[in-house]
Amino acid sequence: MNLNNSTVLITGGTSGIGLEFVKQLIQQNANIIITGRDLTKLDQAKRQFPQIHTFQSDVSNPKDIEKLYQNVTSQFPQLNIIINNAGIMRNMDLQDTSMSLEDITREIDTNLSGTIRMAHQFLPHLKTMKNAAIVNVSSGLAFVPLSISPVYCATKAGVHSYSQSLRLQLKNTSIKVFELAPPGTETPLMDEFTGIVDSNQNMKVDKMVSIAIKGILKDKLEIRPGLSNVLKIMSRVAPNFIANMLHQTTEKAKKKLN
(Lines of atoms letter the chains of each structure in order from A and count residues from 1; the text may use other names and numbers.)
(Lines give C-alpha, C1' and ligand atoms only; values in the text may rest on other atoms or scores of the structure.)
Protein backbone atom coordinates (compact mmCIF):
# COMPACT_ATOMS: atom_id res chain seq x y z
CA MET A 1 0.00 0.00 0.00
CA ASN A 2 1.49 3.30 -1.09
CA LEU A 3 1.10 6.02 1.54
CA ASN A 4 3.01 8.76 -0.26
CA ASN A 5 0.61 11.62 -1.12
CA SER A 6 -2.34 9.64 0.22
CA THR A 7 -5.15 11.55 1.92
CA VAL A 8 -5.95 9.90 5.24
CA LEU A 9 -8.91 10.42 7.56
CA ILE A 10 -8.29 9.34 11.16
CA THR A 11 -11.15 9.16 13.64
CA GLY A 12 -10.19 9.80 17.26
CA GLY A 13 -7.06 11.55 16.06
CA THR A 14 -6.47 13.91 18.97
CA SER A 15 -4.58 11.59 21.32
CA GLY A 16 -2.99 8.18 21.78
CA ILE A 17 -2.76 5.91 18.77
CA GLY A 18 -4.62 8.34 16.52
CA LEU A 19 -2.28 11.25 17.23
CA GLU A 20 0.77 9.04 16.79
CA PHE A 21 -0.60 7.98 13.40
CA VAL A 22 -0.76 11.68 12.53
CA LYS A 23 2.90 12.15 13.41
CA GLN A 24 4.18 9.11 11.54
CA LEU A 25 1.95 9.45 8.48
CA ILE A 26 3.16 13.02 8.00
CA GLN A 27 6.63 11.48 7.74
CA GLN A 28 5.20 9.28 4.96
CA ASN A 29 4.21 12.46 3.11
CA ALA A 30 0.49 11.82 3.61
CA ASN A 31 -2.20 14.49 3.85
CA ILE A 32 -3.99 14.13 7.18
CA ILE A 33 -7.55 14.81 8.32
CA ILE A 34 -8.56 14.05 11.91
CA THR A 35 -11.83 13.96 13.79
CA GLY A 36 -12.67 14.13 17.46
CA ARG A 37 -15.48 15.10 19.80
CA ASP A 38 -13.49 17.63 21.84
CA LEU A 39 -12.87 20.93 20.03
CA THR A 40 -10.16 21.93 22.51
CA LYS A 41 -8.20 18.76 21.79
CA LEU A 42 -8.66 19.27 18.05
CA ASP A 43 -7.20 22.76 18.38
CA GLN A 44 -4.27 21.38 20.38
CA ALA A 45 -3.55 18.79 17.68
CA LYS A 46 -3.73 21.51 15.02
CA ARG A 47 -1.21 23.63 16.93
CA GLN A 48 1.10 20.63 17.23
CA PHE A 49 0.73 19.71 13.56
CA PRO A 50 -0.35 22.85 11.64
CA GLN A 51 -0.52 21.03 8.31
CA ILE A 52 -3.40 18.75 9.34
CA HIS A 53 -7.12 19.41 8.86
CA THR A 54 -9.61 18.96 11.70
CA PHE A 55 -13.34 18.26 11.93
CA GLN A 56 -15.35 18.04 15.11
CA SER A 57 -17.35 14.83 14.78
CA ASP A 58 -18.60 12.00 16.98
CA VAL A 59 -18.63 8.55 15.35
CA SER A 60 -21.35 7.39 17.75
CA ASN A 61 -23.71 9.88 16.08
CA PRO A 62 -24.89 8.84 12.57
CA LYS A 63 -25.82 12.44 11.72
CA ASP A 64 -22.26 13.54 12.48
CA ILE A 65 -20.92 10.86 10.13
CA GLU A 66 -23.24 11.96 7.33
CA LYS A 67 -22.15 15.59 7.80
CA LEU A 68 -18.49 14.55 7.98
CA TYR A 69 -18.81 12.65 4.72
CA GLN A 70 -20.28 15.64 2.89
CA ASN A 71 -17.64 18.04 4.23
CA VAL A 72 -14.61 15.81 3.74
CA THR A 73 -15.40 14.44 0.29
CA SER A 74 -16.26 17.90 -1.04
CA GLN A 75 -13.11 19.51 0.37
CA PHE A 76 -10.77 16.54 -0.10
CA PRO A 77 -11.96 14.54 -3.14
CA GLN A 78 -8.67 12.61 -3.16
CA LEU A 79 -9.44 10.98 0.20
CA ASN A 80 -8.37 7.36 -0.16
CA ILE A 81 -7.70 5.96 3.32
CA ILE A 82 -9.82 5.85 6.45
CA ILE A 83 -8.42 4.77 9.81
CA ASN A 84 -11.28 3.84 12.15
CA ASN A 85 -9.45 4.48 15.39
CA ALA A 86 -11.98 6.21 17.69
CA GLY A 87 -12.69 4.09 20.74
CA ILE A 88 -13.46 4.02 24.43
CA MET A 89 -12.62 1.38 27.04
CA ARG A 90 -14.16 1.16 30.49
CA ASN A 91 -13.67 -0.84 33.66
CA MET A 92 -17.19 -2.22 34.08
CA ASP A 93 -18.99 -4.31 36.69
CA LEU A 94 -21.84 -6.05 34.91
CA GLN A 95 -23.62 -6.50 38.25
CA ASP A 96 -23.82 -2.73 38.77
CA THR A 97 -27.55 -2.06 38.46
CA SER A 98 -27.04 1.72 38.58
CA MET A 99 -25.86 1.70 34.97
CA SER A 100 -28.58 2.66 32.51
CA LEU A 101 -29.32 0.63 29.39
CA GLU A 102 -28.10 3.56 27.30
CA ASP A 103 -24.84 3.90 29.21
CA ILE A 104 -23.92 0.22 29.20
CA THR A 105 -23.84 0.14 25.38
CA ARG A 106 -21.80 3.33 24.93
CA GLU A 107 -18.72 1.39 23.79
CA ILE A 108 -20.79 -0.42 21.18
CA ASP A 109 -21.99 2.90 19.74
CA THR A 110 -18.44 4.21 19.38
CA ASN A 111 -16.17 1.20 18.87
CA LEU A 112 -18.33 -1.09 16.77
CA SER A 113 -21.27 0.85 15.34
CA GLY A 114 -19.01 3.84 14.67
CA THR A 115 -16.56 1.69 12.70
CA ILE A 116 -19.31 0.01 10.68
CA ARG A 117 -21.10 3.29 9.95
CA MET A 118 -17.92 5.07 8.89
CA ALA A 119 -17.02 2.28 6.48
CA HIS A 120 -20.53 2.14 5.08
CA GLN A 121 -20.77 5.90 4.61
CA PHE A 122 -17.40 6.34 2.91
CA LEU A 123 -17.38 3.12 0.90
CA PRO A 124 -18.92 4.56 -2.31
CA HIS A 125 -16.29 7.30 -2.39
CA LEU A 126 -13.38 4.95 -1.66
CA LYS A 127 -14.47 2.65 -4.49
CA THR A 128 -13.75 5.47 -6.94
CA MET A 129 -10.10 5.60 -5.84
CA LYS A 130 -7.39 3.51 -7.54
CA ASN A 131 -5.42 3.04 -4.31
CA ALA A 132 -7.73 2.89 -1.29
CA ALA A 133 -7.84 1.34 2.17
CA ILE A 134 -9.91 1.01 5.31
CA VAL A 135 -7.92 0.42 8.49
CA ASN A 136 -10.00 -0.83 11.41
CA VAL A 137 -8.38 -0.68 14.83
CA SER A 138 -9.47 -3.64 16.94
CA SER A 139 -7.40 -4.99 19.86
CA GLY A 140 -5.52 -8.00 21.10
CA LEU A 141 -8.55 -8.35 23.40
CA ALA A 142 -10.62 -9.18 20.33
CA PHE A 143 -9.18 -12.70 20.68
CA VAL A 144 -9.24 -13.17 24.47
CA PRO A 145 -11.65 -11.24 26.71
CA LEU A 146 -10.49 -9.20 29.69
CA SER A 147 -13.35 -9.67 32.15
CA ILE A 148 -13.14 -6.17 33.64
CA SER A 149 -13.84 -4.64 30.19
CA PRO A 150 -16.56 -6.94 28.88
CA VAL A 151 -18.31 -4.58 26.47
CA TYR A 152 -15.04 -3.19 25.09
CA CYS A 153 -13.78 -6.71 24.37
CA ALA A 154 -17.08 -7.65 22.74
CA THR A 155 -16.88 -4.61 20.45
CA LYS A 156 -13.33 -5.40 19.39
CA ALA A 157 -14.22 -9.01 18.67
CA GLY A 158 -17.00 -7.57 16.53
CA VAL A 159 -14.59 -5.26 14.70
CA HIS A 160 -12.34 -8.26 14.01
CA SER A 161 -15.19 -10.31 12.56
CA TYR A 162 -16.59 -7.36 10.60
CA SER A 163 -13.17 -6.62 9.10
CA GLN A 164 -12.86 -10.20 7.88
CA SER A 165 -16.28 -10.06 6.18
CA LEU A 166 -15.64 -6.61 4.71
CA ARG A 167 -12.31 -7.79 3.29
CA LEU A 168 -13.95 -10.76 1.59
CA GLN A 169 -16.75 -8.66 0.12
CA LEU A 170 -14.29 -6.07 -1.22
CA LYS A 171 -11.69 -8.50 -2.59
CA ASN A 172 -12.57 -7.62 -6.19
CA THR A 173 -12.37 -3.87 -5.60
CA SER A 174 -9.48 -1.42 -5.27
CA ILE A 175 -10.00 -1.19 -1.49
CA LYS A 176 -7.70 -3.04 0.90
CA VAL A 177 -9.11 -3.78 4.36
CA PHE A 178 -6.53 -3.80 7.15
CA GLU A 179 -7.10 -4.75 10.76
CA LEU A 180 -4.73 -3.40 13.39
CA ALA A 181 -5.01 -5.24 16.72
CA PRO A 182 -2.84 -3.36 19.22
CA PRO A 183 -1.67 -4.96 22.44
CA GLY A 184 -1.85 -2.95 25.66
CA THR A 185 -0.37 0.38 24.56
CA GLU A 186 0.77 3.44 26.51
CA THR A 187 -2.16 5.75 25.75
CA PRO A 188 -4.77 7.66 27.80
CA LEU A 189 -7.16 4.76 27.12
CA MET A 190 -5.33 2.79 29.80
CA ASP A 191 -5.49 5.47 32.51
CA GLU A 192 -8.61 3.94 34.09
CA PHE A 193 -6.76 0.65 34.57
CA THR A 194 -3.76 1.94 36.53
CA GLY A 195 -2.90 -0.57 39.23
CA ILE A 196 -5.24 -3.21 37.80
CA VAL A 197 -3.49 -4.08 34.54
CA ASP A 198 0.29 -4.50 34.52
CA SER A 199 1.46 -1.39 32.66
CA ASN A 200 4.98 -2.83 32.37
CA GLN A 201 3.61 -5.02 29.57
CA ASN A 202 2.30 -2.04 27.59
CA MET A 203 3.94 -1.24 24.26
CA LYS A 204 5.18 2.28 23.52
CA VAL A 205 2.70 3.97 21.23
CA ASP A 206 5.36 5.11 18.75
CA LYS A 207 6.67 1.55 18.40
CA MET A 208 3.16 0.14 17.95
CA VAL A 209 2.22 2.64 15.24
CA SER A 210 5.57 2.14 13.50
CA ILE A 211 4.84 -1.59 13.27
CA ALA A 212 1.35 -0.78 11.97
CA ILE A 213 2.63 1.50 9.22
CA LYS A 214 5.26 -1.01 8.15
CA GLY A 215 2.50 -3.63 7.95
CA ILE A 216 0.32 -1.37 5.82
CA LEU A 217 3.22 -0.60 3.49
CA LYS A 218 3.76 -4.35 3.05
CA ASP A 219 0.03 -5.09 2.55
CA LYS A 220 -0.11 -7.16 5.73
CA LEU A 221 -3.88 -7.21 6.17
CA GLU A 222 -3.92 -8.40 9.80
CA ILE A 223 -1.38 -6.57 11.94
CA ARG A 224 -0.91 -7.94 15.46
CA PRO A 225 2.05 -6.31 17.22
CA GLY A 226 3.70 -7.87 20.25
CA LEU A 227 1.44 -9.59 22.76
CA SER A 228 -1.56 -9.38 20.44
CA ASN A 229 -0.06 -12.15 18.36
CA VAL A 230 0.41 -14.22 21.52
CA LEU A 231 -3.23 -13.68 22.48
CA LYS A 232 -4.37 -14.75 19.02
CA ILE A 233 -2.35 -17.98 19.31
CA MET A 234 -3.52 -18.65 22.87
CA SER A 235 -7.15 -18.11 21.85
CA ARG A 236 -6.75 -21.14 19.62
CA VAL A 237 -4.53 -23.31 21.81
CA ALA A 238 -5.97 -22.70 25.29
CA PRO A 239 -8.77 -20.11 25.23
CA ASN A 240 -10.25 -20.90 28.65
CA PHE A 241 -6.86 -20.98 30.34
CA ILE A 242 -5.75 -17.55 29.11
CA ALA A 243 -9.14 -15.92 29.82
CA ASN A 244 -9.21 -17.32 33.37
CA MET A 245 -5.61 -16.30 33.98
CA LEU A 246 -6.32 -12.71 32.94
CA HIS A 247 -9.43 -12.66 35.11
CA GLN A 248 -7.62 -13.96 38.18
CA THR A 249 -4.77 -11.49 37.71
CA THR A 250 -7.07 -8.47 37.52
CA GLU A 251 -9.21 -9.68 40.44
CA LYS A 252 -6.13 -9.94 42.64
CA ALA A 253 -5.02 -6.47 41.58
CA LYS A 254 -8.45 -4.98 42.38
CA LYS A 255 -8.41 -6.53 45.87
CA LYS A 256 -5.01 -4.96 46.56
CA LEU A 257 -6.32 -1.55 45.49
CA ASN A 258 -9.33 -1.91 47.78
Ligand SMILES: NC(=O)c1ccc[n+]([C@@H]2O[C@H](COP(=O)([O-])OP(=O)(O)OC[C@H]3O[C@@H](n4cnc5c(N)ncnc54)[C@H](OP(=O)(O)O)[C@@H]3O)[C@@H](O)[C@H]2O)c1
Second form
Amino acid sequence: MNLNNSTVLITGGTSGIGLEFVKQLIQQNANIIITGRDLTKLDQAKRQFPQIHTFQSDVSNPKDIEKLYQNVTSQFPQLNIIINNAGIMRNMDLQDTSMSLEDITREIDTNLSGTIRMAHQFLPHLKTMKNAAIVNVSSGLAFVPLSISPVYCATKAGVHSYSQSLRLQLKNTSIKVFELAPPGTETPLMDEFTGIVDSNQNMKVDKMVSIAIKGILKDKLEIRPGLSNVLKIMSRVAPNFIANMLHQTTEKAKKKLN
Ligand SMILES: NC(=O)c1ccc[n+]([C@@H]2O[C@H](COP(=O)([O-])OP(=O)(O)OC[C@H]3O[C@@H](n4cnc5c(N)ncnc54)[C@H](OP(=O)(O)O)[C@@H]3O)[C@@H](O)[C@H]2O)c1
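Right, the form predicted alone is done, so what does the form predicted in complex with this ligand look like?
Now the full complex is given, and it begins with the chain already shown.
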Protein backbone atom coordinates (compact mmCIF):
# COMPACT_ATOMS: atom_id res chain seq x y z
CA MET A 1 0.00 0.00 0.00
CA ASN A 2 1.51 3.29 -1.08
CA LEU A 3 1.24 5.97 1.61
CA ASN A 4 3.10 8.74 -0.20
CA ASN A 5 0.73 11.64 -0.92
CA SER A 6 -2.24 9.73 0.53
CA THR A 7 -4.93 11.53 2.55
CA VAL A 8 -5.59 9.78 5.84
CA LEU A 9 -8.44 10.30 8.33
CA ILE A 10 -7.54 9.09 11.84
CA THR A 11 -10.28 8.87 14.47
CA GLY A 12 -8.95 9.59 17.96
CA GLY A 13 -5.84 11.26 16.56
CA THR A 14 -5.18 13.51 19.57
CA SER A 15 -3.44 11.03 21.88
CA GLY A 16 -1.40 7.83 22.12
CA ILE A 17 -1.40 5.58 19.06
CA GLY A 18 -3.47 8.01 16.92
CA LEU A 19 -1.14 10.95 17.62
CA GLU A 20 1.92 8.79 16.89
CA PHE A 21 0.30 7.77 13.57
CA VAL A 22 0.01 11.50 12.80
CA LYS A 23 3.74 11.99 13.41
CA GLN A 24 4.92 8.96 11.45
CA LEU A 25 2.46 9.36 8.54
CA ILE A 26 3.63 12.97 8.05
CA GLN A 27 7.11 11.45 7.61
CA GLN A 28 5.55 9.25 4.87
CA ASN A 29 4.40 12.44 3.13
CA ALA A 30 0.70 11.85 3.88
CA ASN A 31 -1.95 14.55 4.40
CA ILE A 32 -3.63 14.07 7.76
CA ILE A 33 -7.11 14.71 9.14
CA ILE A 34 -7.87 13.80 12.76
CA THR A 35 -10.93 13.61 14.97
CA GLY A 36 -11.59 13.50 18.70
CA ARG A 37 -14.22 14.70 21.18
CA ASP A 38 -12.13 17.14 23.20
CA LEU A 39 -11.52 20.49 21.47
CA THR A 40 -8.56 21.34 23.72
CA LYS A 41 -6.77 18.12 22.70
CA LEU A 42 -7.53 18.81 19.02
CA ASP A 43 -6.04 22.32 19.36
CA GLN A 44 -2.96 20.90 21.08
CA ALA A 45 -2.43 18.41 18.24
CA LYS A 46 -2.85 21.21 15.67
CA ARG A 47 -0.24 23.31 17.51
CA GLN A 48 2.14 20.33 17.50
CA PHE A 49 1.52 19.53 13.80
CA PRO A 50 0.24 22.73 12.11
CA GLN A 51 -0.18 21.03 8.72
CA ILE A 52 -2.96 18.65 9.94
CA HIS A 53 -6.72 19.26 9.80
CA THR A 54 -8.90 18.69 12.85
CA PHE A 55 -12.61 17.94 13.31
CA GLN A 56 -14.46 17.60 16.57
CA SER A 57 -16.45 14.39 16.15
CA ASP A 58 -17.65 11.61 18.44
CA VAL A 59 -17.61 8.14 16.78
CA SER A 60 -20.26 6.91 19.19
CA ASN A 61 -22.73 9.45 17.73
CA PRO A 62 -24.13 8.56 14.25
CA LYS A 63 -25.09 12.21 13.60
CA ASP A 64 -21.46 13.27 14.15
CA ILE A 65 -20.29 10.62 11.66
CA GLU A 66 -22.75 11.86 9.00
CA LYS A 67 -21.58 15.46 9.52
CA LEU A 68 -17.93 14.40 9.45
CA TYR A 69 -18.48 12.59 6.16
CA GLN A 70 -20.07 15.67 4.53
CA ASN A 71 -17.32 18.00 5.77
CA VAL A 72 -14.35 15.76 5.05
CA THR A 73 -15.37 14.50 1.61
CA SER A 74 -16.29 18.02 0.42
CA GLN A 75 -13.05 19.57 1.71
CA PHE A 76 -10.76 16.61 0.99
CA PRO A 77 -12.16 14.67 -2.00
CA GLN A 78 -8.76 12.92 -2.32
CA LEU A 79 -9.33 11.10 1.04
CA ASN A 80 -8.26 7.48 0.48
CA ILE A 81 -7.50 5.94 3.91
CA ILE A 82 -9.41 5.84 7.17
CA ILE A 83 -7.89 4.57 10.40
CA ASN A 84 -10.58 3.55 12.89
CA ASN A 85 -8.49 4.10 15.98
CA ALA A 86 -10.73 5.90 18.53
CA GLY A 87 -11.24 3.68 21.55
CA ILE A 88 -11.89 3.53 25.27
CA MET A 89 -11.02 0.79 27.78
CA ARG A 90 -12.33 0.50 31.31
CA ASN A 91 -11.58 -1.62 34.33
CA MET A 92 -15.00 -3.09 35.13
CA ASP A 93 -16.46 -5.31 37.84
CA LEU A 94 -19.43 -7.16 36.31
CA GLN A 95 -20.93 -7.65 39.79
CA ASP A 96 -21.02 -3.89 40.42
CA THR A 97 -24.76 -3.18 40.44
CA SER A 98 -24.23 0.60 40.48
CA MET A 99 -23.44 0.60 36.74
CA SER A 100 -26.42 1.63 34.62
CA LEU A 101 -27.57 -0.38 31.59
CA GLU A 102 -26.52 2.55 29.39
CA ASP A 103 -23.07 2.93 30.89
CA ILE A 104 -22.13 -0.75 30.81
CA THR A 105 -22.05 -0.81 26.96
CA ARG A 106 -20.15 2.46 26.37
CA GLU A 107 -17.14 0.65 24.91
CA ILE A 108 -19.40 -1.02 22.35
CA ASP A 109 -20.73 2.36 21.15
CA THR A 110 -17.22 3.73 20.56
CA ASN A 111 -14.96 0.78 19.73
CA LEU A 112 -17.31 -1.50 17.79
CA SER A 113 -20.33 0.52 16.59
CA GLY A 114 -18.04 3.50 15.89
CA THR A 115 -15.76 1.38 13.69
CA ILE A 116 -18.65 -0.26 11.81
CA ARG A 117 -20.50 3.04 11.28
CA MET A 118 -17.39 4.89 10.09
CA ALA A 119 -16.64 2.15 7.55
CA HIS A 120 -20.27 2.08 6.39
CA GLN A 121 -20.43 5.86 6.00
CA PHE A 122 -17.11 6.28 4.14
CA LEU A 123 -17.29 3.11 1.99
CA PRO A 124 -19.01 4.67 -1.09
CA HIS A 125 -16.38 7.43 -1.19
CA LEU A 126 -13.42 5.06 -0.68
CA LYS A 127 -14.70 2.83 -3.50
CA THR A 128 -14.16 5.71 -5.94
CA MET A 129 -10.45 5.87 -5.04
CA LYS A 130 -7.85 3.80 -6.95
CA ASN A 131 -5.68 3.11 -3.88
CA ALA A 132 -7.81 2.96 -0.73
CA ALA A 133 -7.72 1.35 2.70
CA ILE A 134 -9.63 0.93 5.92
CA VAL A 135 -7.42 0.24 8.94
CA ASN A 136 -9.31 -1.07 11.98
CA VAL A 137 -7.46 -0.94 15.29
CA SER A 138 -8.39 -3.97 17.39
CA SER A 139 -6.08 -5.38 20.09
CA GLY A 140 -4.16 -8.47 21.16
CA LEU A 141 -7.10 -8.81 23.56
CA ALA A 142 -9.26 -9.61 20.51
CA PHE A 143 -7.75 -13.10 20.73
CA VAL A 144 -7.75 -13.69 24.52
CA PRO A 145 -9.93 -11.83 27.05
CA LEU A 146 -8.50 -9.89 29.97
CA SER A 147 -11.28 -10.42 32.50
CA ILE A 148 -10.97 -6.99 34.20
CA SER A 149 -12.00 -5.34 30.89
CA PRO A 150 -14.78 -7.67 29.76
CA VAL A 151 -16.78 -5.36 27.50
CA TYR A 152 -13.64 -3.87 25.94
CA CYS A 153 -12.34 -7.34 25.02
CA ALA A 154 -15.72 -8.27 23.56
CA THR A 155 -15.59 -5.15 21.34
CA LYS A 156 -12.09 -5.99 20.11
CA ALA A 157 -13.05 -9.61 19.31
CA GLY A 158 -15.96 -8.02 17.41
CA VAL A 159 -13.67 -5.64 15.49
CA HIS A 160 -11.47 -8.64 14.56
CA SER A 161 -14.42 -10.66 13.25
CA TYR A 162 -15.96 -7.66 11.45
CA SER A 163 -12.63 -6.85 9.77
CA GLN A 164 -12.39 -10.42 8.43
CA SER A 165 -15.89 -10.19 6.89
CA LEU A 166 -15.30 -6.68 5.52
CA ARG A 167 -12.05 -7.85 3.89
CA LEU A 168 -13.83 -10.75 2.20
CA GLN A 169 -16.74 -8.62 1.00
CA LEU A 170 -14.38 -5.97 -0.43
CA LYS A 171 -12.08 -8.51 -2.09
CA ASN A 172 -12.95 -7.33 -5.60
CA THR A 173 -12.78 -3.61 -4.86
CA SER A 174 -9.89 -1.13 -4.66
CA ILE A 175 -10.16 -1.04 -0.84
CA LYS A 176 -7.70 -3.01 1.29
CA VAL A 177 -8.87 -3.89 4.79
CA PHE A 178 -6.14 -3.91 7.44
CA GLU A 179 -6.48 -4.92 11.07
CA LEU A 180 -3.90 -3.58 13.52
CA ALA A 181 -3.96 -5.55 16.80
CA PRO A 182 -1.64 -3.65 19.16
CA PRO A 183 -0.22 -5.34 22.26
CA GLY A 184 -0.17 -3.35 25.55
CA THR A 185 1.30 -0.02 24.43
CA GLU A 186 2.52 2.98 26.47
CA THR A 187 -0.34 5.47 26.05
CA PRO A 188 -2.78 7.33 28.38
CA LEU A 189 -5.30 4.50 27.80
CA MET A 190 -3.24 2.31 30.12
CA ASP A 191 -3.22 4.84 33.02
CA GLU A 192 -6.32 3.23 34.55
CA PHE A 193 -4.43 -0.06 34.78
CA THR A 194 -1.31 1.14 36.61
CA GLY A 195 -0.31 -1.49 39.13
CA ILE A 196 -2.78 -4.04 37.72
CA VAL A 197 -1.24 -4.73 34.31
CA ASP A 198 2.57 -5.08 34.22
CA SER A 199 3.64 -1.88 32.46
CA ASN A 200 7.12 -3.34 31.81
CA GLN A 201 5.48 -5.54 29.17
CA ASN A 202 4.08 -2.53 27.28
CA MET A 203 5.55 -1.62 23.91
CA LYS A 204 6.76 1.94 23.24
CA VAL A 205 4.18 3.72 21.10
CA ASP A 206 6.71 4.84 18.47
CA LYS A 207 7.90 1.26 18.00
CA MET A 208 4.33 -0.10 17.77
CA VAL A 209 3.26 2.47 15.15
CA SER A 210 6.47 1.98 13.17
CA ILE A 211 5.69 -1.79 12.95
CA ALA A 212 2.12 -0.90 11.92
CA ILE A 213 3.26 1.41 9.11
CA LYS A 214 5.82 -1.12 7.85
CA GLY A 215 3.00 -3.71 7.80
CA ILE A 216 0.69 -1.41 5.84
CA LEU A 217 3.47 -0.58 3.34
CA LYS A 218 3.99 -4.34 2.83
CA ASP A 219 0.25 -5.12 2.53
CA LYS A 220 0.28 -7.27 5.68
CA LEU A 221 -3.47 -7.34 6.29
CA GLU A 222 -3.44 -8.53 9.93
CA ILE A 223 -0.68 -6.76 11.85
CA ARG A 224 0.09 -8.27 15.28
CA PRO A 225 3.11 -6.59 16.86
CA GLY A 226 5.02 -8.29 19.71
CA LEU A 227 2.88 -10.00 22.36
CA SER A 228 -0.26 -9.79 20.20
CA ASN A 229 1.19 -12.46 17.98
CA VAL A 230 1.92 -14.63 21.03
CA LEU A 231 -1.67 -14.14 22.26
CA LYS A 232 -3.07 -15.22 18.90
CA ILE A 233 -0.95 -18.39 18.91
CA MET A 234 -1.83 -19.13 22.56
CA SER A 235 -5.53 -18.64 21.81
CA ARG A 236 -5.26 -21.57 19.42
CA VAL A 237 -2.91 -23.79 21.42
CA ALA A 238 -4.23 -23.31 24.98
CA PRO A 239 -7.12 -20.80 25.09
CA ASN A 240 -8.36 -21.56 28.61
CA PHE A 241 -4.88 -21.70 30.09
CA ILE A 242 -3.92 -18.25 28.79
CA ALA A 243 -7.25 -16.61 29.75
CA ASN A 244 -6.99 -18.07 33.29
CA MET A 245 -3.38 -17.00 33.60
CA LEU A 246 -4.20 -13.39 32.67
CA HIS A 247 -7.17 -13.44 35.06
CA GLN A 248 -5.11 -14.74 37.99
CA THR A 249 -2.30 -12.26 37.36
CA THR A 250 -4.64 -9.25 37.44
CA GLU A 251 -6.60 -10.60 40.46
CA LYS A 252 -3.33 -10.93 42.41
CA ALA A 253 -2.25 -7.41 41.42
CA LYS A 254 -5.69 -6.02 42.44
CA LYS A 255 -5.43 -7.66 45.89
CA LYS A 256 -1.95 -6.15 46.37
CA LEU A 257 -3.32 -2.68 45.55
CA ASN A 258 -6.21 -2.95 48.06
N1 LIG B 1 -2.63 1.42 24.49
C2 LIG B 1 -2.80 0.11 24.40
O3 LIG B 1 -2.22 -0.66 25.18
C4 LIG B 1 -3.69 -0.47 23.32
C5 LIG B 1 -3.58 -1.86 23.08
C6 LIG B 1 -4.40 -2.43 22.12
C7 LIG B 1 -5.28 -1.63 21.40
N8 LIG B 1 -5.35 -0.30 21.64
C9 LIG B 1 -6.32 0.48 20.87
O10 LIG B 1 -5.68 1.55 20.22
C11 LIG B 1 -6.61 2.61 20.04
C12 LIG B 1 -5.99 3.90 20.53
O13 LIG B 1 -5.76 3.79 21.91
P14 LIG B 1 -4.65 4.63 22.70
O15 LIG B 1 -3.94 3.67 23.56
O16 LIG B 1 -3.90 5.49 21.78
O17 LIG B 1 -5.62 5.47 23.66
P18 LIG B 1 -5.63 7.01 24.09
O19 LIG B 1 -4.24 7.52 24.24
O20 LIG B 1 -6.55 7.06 25.26
O21 LIG B 1 -6.30 7.75 22.84
C22 LIG B 1 -7.64 7.50 22.49
C23 LIG B 1 -8.04 8.52 21.42
O24 LIG B 1 -9.40 8.23 21.03
C25 LIG B 1 -10.19 9.41 21.17
N26 LIG B 1 -11.56 9.00 21.47
C27 LIG B 1 -12.04 8.30 22.53
N28 LIG B 1 -13.37 8.13 22.43
C29 LIG B 1 -13.74 8.75 21.27
C30 LIG B 1 -14.98 8.93 20.61
N31 LIG B 1 -16.14 8.44 21.12
N32 LIG B 1 -15.00 9.60 19.44
C33 LIG B 1 -13.85 10.10 18.91
N34 LIG B 1 -12.65 9.96 19.49
C35 LIG B 1 -12.60 9.30 20.66
C36 LIG B 1 -9.50 10.21 22.27
O37 LIG B 1 -9.79 11.62 22.22
P38 LIG B 1 -11.04 12.27 23.01
O39 LIG B 1 -11.02 11.69 24.39
O40 LIG B 1 -10.79 13.74 22.97
O41 LIG B 1 -12.25 11.90 22.24
C42 LIG B 1 -8.03 9.97 21.91
O43 LIG B 1 -7.64 10.81 20.86
C44 LIG B 1 -7.88 2.20 20.77
O45 LIG B 1 -8.82 1.66 19.86
C46 LIG B 1 -7.39 1.12 21.72
O47 LIG B 1 -8.41 0.22 22.08
C48 LIG B 1 -4.58 0.30 22.59
